[in-house]
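Single chain ahead, written as structure tokens, the form predicted on its own.
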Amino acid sequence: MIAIIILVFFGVLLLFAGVLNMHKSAMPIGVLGLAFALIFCFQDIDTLFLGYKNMFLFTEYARAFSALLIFSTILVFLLGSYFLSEDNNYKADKFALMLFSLSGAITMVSSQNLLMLFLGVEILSIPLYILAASQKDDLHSNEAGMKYFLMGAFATGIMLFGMALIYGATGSTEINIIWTKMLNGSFNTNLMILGTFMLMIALLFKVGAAPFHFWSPDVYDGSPTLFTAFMSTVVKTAGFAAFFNLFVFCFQNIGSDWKIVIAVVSAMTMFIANITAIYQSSFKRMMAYSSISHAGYLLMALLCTNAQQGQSALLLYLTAYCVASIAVFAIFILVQKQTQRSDFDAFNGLGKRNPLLAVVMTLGMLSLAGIPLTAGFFGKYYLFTVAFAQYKPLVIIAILNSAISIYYYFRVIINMWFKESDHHAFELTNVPLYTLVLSITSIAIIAIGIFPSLVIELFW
């Protein structure tokens, strides 16, 4: 709770500083801010502050997601210091819009409420509408926008009636309330199947599983580079972890239907946007498909009958996500504003223009492949293996799906190593930032491959 007042009262902060003109102290503000919220994620104090008319509850499971959360977006606020550095005017309000989206973010994880989940998922929603399409004499960026507003409306008045459905179904939007309902079958079942499976189709759009998904490749396209990165990473997370929250803690005993639905999406959007993202030339909306099929993954964990097993996997295998794409995200901005292109070729010869640049998008690029000794493998092992025991043709699915994956994210290794370009050599000199974090996600992602298990125990 204090982590989420924290966000607002800095993102207050930062609107007062674009107001002020104090655009150059922007990104420091925000990332102060975000230091302070994380080192609170961590504190005891939180606990004065466990539920807020049983709407908040920062269980060690919250925490742990929050922190991912927090952690993830001040990476982006250092790439925004490059990204925004000739965006004086609303630098500052965008970086107070992706603090709102985070808190909105931590409220979805820390719900305890229907109504709660619904709020979080509006703030988390609302501002991304506006960055996404913040370039406003960019055609793709309003269309990227508008695409985004008109499917989330959508997507929200589903969620709204499934949880219409579950209250009368129930006579209560508290989980804890629902759960023991379930648990002494006092509720209308049909009513209760309906509202979970329409709370479902809306949680599936806002993670980009098929076949719902139609949105996220012109999303990604077509918004500016940074907030792509921010919804690839800090939505996503969101989204899964509110996800797993309510149906495996909650819905566990509506019985075992929307478990085969899920499998069933899960093998579908694999299918779909690993076999998409081989035709792609734009390598943003390579990444957007990548991004789906992840999803796809990811969806593995909500099959896991055992809870801890699963939330373990969950938070490796979205660490393991966050920073290589964060990694891979952050090199493609140096390279489009250097080349101008947004296709493979920008990265031709990378590797003899800048080698370390080409070095870290090696590891991201393996990481998100899953290949051993990165923290994408290991993310995918855990995975995998605690899904086997009841879902062994999904996972030998999505082990086929992770080797059709390799084609197109070697793709770009290809072109860094083994192709000519025309381009300068590019320093890194005047992006220290840049170099702080492209530092810490590669340790990340190699630490991550050696040693799994820190990230588990550092929370659990």
The other form holds:
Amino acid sequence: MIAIIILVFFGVLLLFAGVLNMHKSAMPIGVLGLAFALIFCFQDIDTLFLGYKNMFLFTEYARAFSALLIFSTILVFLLGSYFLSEDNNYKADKFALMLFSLSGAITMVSSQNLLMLFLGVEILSIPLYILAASQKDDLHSNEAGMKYFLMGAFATGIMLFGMALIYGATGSTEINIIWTKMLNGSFNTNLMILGTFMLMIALLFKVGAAPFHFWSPDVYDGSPTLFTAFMSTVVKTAGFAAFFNLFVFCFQNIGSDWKIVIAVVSAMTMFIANITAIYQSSFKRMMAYSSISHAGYLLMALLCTNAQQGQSALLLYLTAYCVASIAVFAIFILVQKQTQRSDFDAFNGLGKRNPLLAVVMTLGMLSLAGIPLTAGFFGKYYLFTVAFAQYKPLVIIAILNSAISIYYYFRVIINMWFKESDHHAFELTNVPLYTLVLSITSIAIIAIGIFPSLVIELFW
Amino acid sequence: MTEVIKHVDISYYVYLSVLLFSIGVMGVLLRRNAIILFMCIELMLNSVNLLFVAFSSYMGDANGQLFVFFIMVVAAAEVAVGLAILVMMYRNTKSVDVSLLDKLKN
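Which structure goes with the form predicted together with its partner chain, now that we have seen the form predicted on its own?
The complete assembly is shown below, putting the previous chain first.
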């Protein structure tokens, strides 16, 4: 709760910095605020706000995911000052919007009431519509913003209808009361089932799982790359944490019908995303499909029988996914800014020109593919163990899909190390802050890859 | 006031909301004019408001009406952003037809 207050306060501060034309100092102020918020995630002084526990509770679960969200945002902020270096008019406002969006994400993961979940989703999404469309004269960015807005608003409508039906069925929007009523069986079954499914569809929309994924490649591709990195890490993390919070902690008792739906959606998402990703020629679009396929794996966490085990697996996978994605996007921003290209061939010969960047990129790709000794391997391993007890065929499909995904992840590695650069050789100049981000992420990838329990022990 | 509402059975309110919601959904899926899409999304949200208010007064519980206020506030904020994006799109394409936005397909 205090973390949210700090984030919003610093967001407003950044807006003032924008008004006063202090765009250079926007990033350090933002990182300072995020660092404060991160510290308060580990402090247990939320007793002040216990009066609001029907709406909002900063539990251990919420704390862990908030820390991950804030950590990812700090890394994205550090990438921001170079990415937005040509933008001298709105830089501070863009950082402020990211902070507001993050406060929505934290509201989502700590919500104890459908009302707070709805508000969190909206506070998360509305700034992102603006960020996706923030390159005003670029039609691609316009398209991304418009599509994101229409799809987001449409999903919100479906989610609200689901919430209204659940309210009608149980007489409350509080997650605890809904849970108790479901245990007693004192609810209207038809309304409840319909409501749950509409809520599920809306959340699948938000996390970008098939068949509701069609908006995300376009949005990820059209948005400025920095905000694509933000969307594919922070939004995905918040979406899954809220999904798990609602469905595993609350709807666990409603029967296992919704779990079968999730299992089918998960398998479908993995196949569609991985097979489509193979045919992409643009690296950014490939990353979009890769992020959809990770949504497919992550849905398996919802199938857990033991909530404790499920939440550990979810946290570990999301941490591994976030650090690897940010490392990959950091290098992609450097390549894109300096060569003005975003296809696979832009990476040709990177291994010779800047071996250090190529090594980190290789590490990131290996982690996303789930190769042992990287964080991604243990992420996948724990996730598969969670689902293995009841859904063996799904785990086999997931392993098959991990094998398919190796094809497109290794394509980048092969381009970097074994192909000569086909255009005039350019020197990739490194930026100090990027070196910092890349070292943090590569240390995290290797450390989690060797001691996966580090992440879990930090919180539970 | 609650007495007046209760003369009509709750199921009729649900049917009406479902009807309005479906009109909104069909509009979003079939129309290509961005302004009409925005109106259809508003229709979806307002059908939800109606449903919340109906359930709320039948159960004598104020939480549903509280929810409606939040939906109205958020819908206003959302549409403000949406219209800003629409104006920006109009500057670049001189049209509000969303089917013109197909530059990102491979």
